[in-house]
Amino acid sequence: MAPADINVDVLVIGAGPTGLGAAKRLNQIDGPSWMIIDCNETPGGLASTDVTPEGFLYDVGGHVIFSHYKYFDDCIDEALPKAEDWYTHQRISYVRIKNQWVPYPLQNNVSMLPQEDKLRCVDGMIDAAIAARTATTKPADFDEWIVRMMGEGLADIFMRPYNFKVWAVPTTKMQCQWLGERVAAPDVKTCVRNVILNKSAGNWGPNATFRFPARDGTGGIWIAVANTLPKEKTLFGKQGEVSKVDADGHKVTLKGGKTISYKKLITTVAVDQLVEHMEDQELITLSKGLFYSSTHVIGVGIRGERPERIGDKCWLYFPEDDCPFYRATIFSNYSPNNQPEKSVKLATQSIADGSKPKSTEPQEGPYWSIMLEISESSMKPVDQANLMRDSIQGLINTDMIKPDDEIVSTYHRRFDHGYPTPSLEREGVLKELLPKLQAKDIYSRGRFGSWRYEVGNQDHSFMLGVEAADNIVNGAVELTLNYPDFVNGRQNTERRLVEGSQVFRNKATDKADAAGAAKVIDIEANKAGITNGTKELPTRDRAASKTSSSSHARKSSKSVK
């Protein structure tokens, strides 16, 4: 076998949040040699940002920053450290239903619905509460969970139609173990009280407050994170595109012919595509049991002041069939830099009702923008050729824009892998597929690498990479991958960016301690505590905490004697 062009201990494929998390941790540990590659020139993956020719920014999906992990916060704050780098928002979300705006989540705000629908929802919730007292089995699927938790009224009015628009599969074909903090279960007493008093409930969910970058959209965060990594260990662009993964030979071949040899591989490639690169027929067949939907992201830039009826709304939900999209984000509300300045002159491309503009001469703003998301699958096809037209009509139908509004910019991008569906078959596939890959020294992680939507937010994705790196180097448990409810139900403060490789340095000389000076050559021996052919019992020293929060970082095993 010919020698590889590049040899590393750990190779990371993909420079989205997961791959950057792995690279960030490997760089901090400063142990195994590593490299990160991506076929895109710009890092960010599914958390990147596009810019239209007219200067409107659109994230490739609805992304905001809220976190379950201090380590994630540390890395983001290191990349964008200034107060002026961020805007902090209170989430203001509504459901568009029955020609009105109902505060989100709807199941906590049935008091805002028309009288007949209130009655249907309350009847259903009471029936569900009574049935729950005698239930002896867990719900078999997402649909059964909805009925048990909320009743038939809410199921029919909102949960079934909305979730079909999101997932592009019926709720009967989805499991319910993924739910956790994702779906609010209504409190029957509170709902009935609010119905009687005609009150609405307050905000719910982990993202009631969120951050958004002042410039460059969500993608700017990950460009900034990538810029904290040593350039010599990155390979981005066409030169980093993978054509083949030789799992048995522990070698990756790039499109240009260059080869990279590795001991461990962390890959964020969609796992169904990964096994195709591996040409492993057994795993290809196994991956066929995974289901996903595609996502269309539509952007519409509009001339004029933001309407009062839109106000400071953040993102909005649409369960009904008067529009193709399931969610809309008022993207111009996140940052004034998400659209051109008022002084920029843009031509009117069309009038919202489809008529031609009276003038095509460029004129000044101001401008505002809306980003829409539409799902697609074999069970929910879309008319791609007319999707922009149908989306703009949907905006008119839902009173988001007016028929005579001037549209100055449009954006449409389709993502084949949009949502990893928590289907009934998912866990059976993953419990077999991921261990088989790991037995080949391949850690498949990330939104589609590990295929678990419940840990698919940016903070989760980043930490899937961080924890994979820690497992490789130190044998640490991957909590985010294996225990989603655990990490989502607590503040995860154990790892800190200021406590890692830094605590292994001699402050007097600013040089690595002798015990940690050598690079890790044998990763498995390192994890097992083997040095110079002998096995020593590793000690579990704790690093001194630098903060009053008493968060501790375990020392890397390479520095433990």
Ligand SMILES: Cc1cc2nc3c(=O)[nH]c(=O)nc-3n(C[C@H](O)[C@H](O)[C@H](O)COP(=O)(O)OP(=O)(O)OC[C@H]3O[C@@H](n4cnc5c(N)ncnc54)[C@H](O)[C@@H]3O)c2cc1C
Given for the second form:
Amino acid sequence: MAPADINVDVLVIGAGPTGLGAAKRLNQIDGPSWMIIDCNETPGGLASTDVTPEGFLYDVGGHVIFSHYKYFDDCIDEALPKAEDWYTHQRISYVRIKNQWVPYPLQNNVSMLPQEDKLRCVDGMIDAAIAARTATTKPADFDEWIVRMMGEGLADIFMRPYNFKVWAVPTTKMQCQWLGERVAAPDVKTCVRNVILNKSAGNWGPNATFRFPARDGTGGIWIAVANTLPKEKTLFGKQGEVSKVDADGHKVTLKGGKTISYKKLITTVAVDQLVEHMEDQELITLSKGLFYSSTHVIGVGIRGERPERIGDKCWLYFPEDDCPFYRATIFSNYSPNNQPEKSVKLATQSIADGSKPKSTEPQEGPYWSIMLEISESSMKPVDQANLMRDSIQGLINTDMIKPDDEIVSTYHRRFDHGYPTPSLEREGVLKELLPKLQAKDIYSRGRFGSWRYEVGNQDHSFMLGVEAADNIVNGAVELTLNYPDFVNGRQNTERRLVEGSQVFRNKATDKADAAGAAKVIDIEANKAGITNGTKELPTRDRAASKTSSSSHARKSSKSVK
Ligand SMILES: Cc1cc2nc3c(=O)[nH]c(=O)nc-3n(C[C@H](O)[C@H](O)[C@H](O)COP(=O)(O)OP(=O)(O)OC[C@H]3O[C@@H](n4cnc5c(N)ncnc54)[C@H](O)[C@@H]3O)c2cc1C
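Just the form predicted alone so far, so send over the form predicted in complex with the named molecule.
Let's see the whole complex now, leading with the same chain.
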């Protein structure tokens, strides 16, 4: 076989959060040689931000950070360290239903619904509570889970229509193990009390806040994280596009013809696309069992002061069919830098009702903006050609904008892989596919790399990369991949960007180097999950204890084979 152009121990494909997590960890460990590549010039993947010609910013839908991991916090704090790098916001979120705004979560605010809907919801919740006392089996699918948790009333009014709009798949075709912490079950007594007393529970709990980058949108975080990596180990842009993965030869071919050989591959490419690059018929057939939906992101920039009725709302849910979108984010509320300054003169492109503006002469702002998300799948097609028009009409229908509002900028982009569907078939496929890849030294990780939505947010994705690197280096159990409920149910504080053991190890390694010994890590010994002579621990508790100890006691005296 011809020698490769580049040789590394660990190759990371993709510079979205997962790939950057892997690269950060490999850089911190400073053991095996590594490189990260991406076909995009700008890192960030699905967590990137676009800018319209008029100067409005849009993320790939509403991206809010709810970190479960200290290590993730460390890395983004290192990248954007100053207080002025961030804005902190109160989570203010509503559901648009029956022509009114009901604070989210809806199940806690049933008292605000019209009389007959209140009755339906309370009726259903009581039925569900009674049924729960005698139920002996687990719900078979997401739909059954909804009915058992919330009852038929809330299922019909909100959960079924809303979830179909989000997932583009009926709730009966989805499993429910993924839910874990995500959906709050209503407290029947509180709900009934609020209905009788005509009170609402309000929005979230106290201190429900989130932070958002002051500049460059969510994508700004990942550009900044990528900037903390050594440039010579990154290859971004057209020249970083993978066209072929030769699993047996441990070699990747890039579009320009260059080849990179690796011992271990961490890939964050959607796994169904990865297996196509591998030209592995068995795995291609297997991956066909996975389902995903596409996401359309629509942005609308409007001239004028932000209206009172919008106020400081962050994101809003739309279960009804008076608009194509399931969620709207008031993106201009997240940072004043998400839209042009007031003094910037922009022409009116159209009036919201579709009529022509009286003048196309550029005029000053102020400006505000809305970002919308619309799902698409074979089960929920989208009229793409008219989507902008339908969305703007939907904004009028839901009282988000007025028919005479001046639209100064629009944005529409379709992301083919948007949501990895927790379908009924998903686990069966993943349990076969991921180990088969790993047996070939391929770690397929990330939102679409490992296809688990419940650990598919930015913090999870980043840690999937970090943990894959740790597994390669020292065999540590990948908790996020294997125990989603566990990591989602606790604060994961064991790993830190600067660790006591790291400081200590660097000193020890320096001494070893001075004595002429080679640096670090036996990748092969970890191939079968064997570290320090012990096999991977199967149970959750033992897995947790192993991770914390392994991250403090890395091997440091063997050479890379
Ligand atoms: C609509 C939407 C809303 C979201 N909301 C939130 C939220 O509120 N909070 C949150 O934390 N997360 C949110 N997320 C999730 C977040 O975007 C993901 O967690 C994250 O982007 C996944 O990172 P990743 O690295 O696994 O994959 P990606 O971001 O998809 O990165 C994969 C990378 O691989 C590269 N690549 C693909 N093919 C090749 C190839 N052949 N050669 C070279 N490179 C290649 C791509 O260019 C890309 O950069 C949301 C996602 C979507 C789509």
